[in-house]
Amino acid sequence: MTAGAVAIVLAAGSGERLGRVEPKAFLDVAGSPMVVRAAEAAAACPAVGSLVVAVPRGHEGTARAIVAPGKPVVVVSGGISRHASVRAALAAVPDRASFIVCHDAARPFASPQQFVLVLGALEVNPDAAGAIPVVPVTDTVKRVRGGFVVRTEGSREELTLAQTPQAFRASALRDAHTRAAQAEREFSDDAAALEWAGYRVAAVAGDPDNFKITTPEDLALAELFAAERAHG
């Protein structure tokens, strides 16, 4: 397995759309905050070396205090978009990283299985500049615009949902990132990123329980699924 991959945790996000004002990273789910659940999973994949989160500027010493995974850790100040916290994180990773993994701490059930499954698929994979965990779409996708259907989306066996951790070949996602900087563009993800900027990204299974903690109710749907896993 590729070895000595550095993690970056992506954790700048406020909680405005939660209702709270911490940061949406720092909320316990269960008694443990999102950014503390990401990155232990990150550091149990054996391939990764050391860590870089990316937290809200002003929270970089809590983060410090509380994100002990038992390797390398380095906080920076994340941006005011995910793409910027990014690029914030990539000038924190040594030169000598040949591979790169970047998680949403907003994912906080992921398991240090889809790293090392994503990781994986880039040694499999010679011409995959990236790899990432998907899940199929199992509805019918309808185009909406301005209150009105205006498409329905084609065959749903091409369409998928992305998921974090997204593995990528360090020189790839960096030269993805500079080159959307000086285009001014920003993208939701690093694959797409990488799609724009011309490289081939792997797609690996994704797991069902690796939701996105975006609203109210997706943190009161983690309290209830961690409450389930903690009573197995």
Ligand code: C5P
Given for the second form:
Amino acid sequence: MTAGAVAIVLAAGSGERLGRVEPKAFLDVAGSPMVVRAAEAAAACPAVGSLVVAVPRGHEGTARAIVAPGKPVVVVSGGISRHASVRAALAAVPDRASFIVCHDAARPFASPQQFVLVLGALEVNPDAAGAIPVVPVTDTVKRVRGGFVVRTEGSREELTLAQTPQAFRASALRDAHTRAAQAEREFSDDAAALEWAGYRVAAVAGDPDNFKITTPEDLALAELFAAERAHG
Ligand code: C5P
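Would you generate the structure of this protein in the form predicted together with the named molecule, following the form predicted alone above?
What follows is the whole complex; the chain from before opens it.
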């Protein structure tokens, strides 16, 4: 039923926190740029019919040359925030698309199965407008302000960390982003925009291997992880 879903790949972030001049998504992990790996994982999900890839302005040509996952790809210029990049990508998603799955290129180890899982969750939960993968929090979470603990976030069994890919009914995703833009609100993931707009978001089991690359240490870990995987 979700056949023909469009995957949005967010790859328009900078390499600043990695201490690099090149945009993060264009850095290699085990010989392939992260944006290529992310697009290939999305395209390997049978329900995904086409992709929209948001890249930093000036890198559109490179992206068109290297992102070729075997399904149609549209490359757009991203914005100054992740939220703005999603809006730019949404403008390139055909109106007929019923489902959209958003994925961060900064997670180069997402499996095609994660895309299948989140899109499938929308089929079995008709009242859910979105479905996201989450992993449990194993540490105790403290809110710290000005160098002091102000609160311990309770009910650890209810606390989770959100990952991408995140799947949405296209109408809800468009509506949440339009309303957030009108209210001048920005969110760090798309599910947060839907929650704020009053939509129900289902949570499915995430994958600890699908970690996000933010720091130089994450990149080094990613190389080790990929090498270990390659050697079985
Ligand atoms: O910076 P961070 O890793 O949190 O970004 C999450 C994802 O959002 C990355 O894949 C990044 O490329 C993307 N992004 C974007 N446009 C921005 C900022 C981030 O597409 N302006």
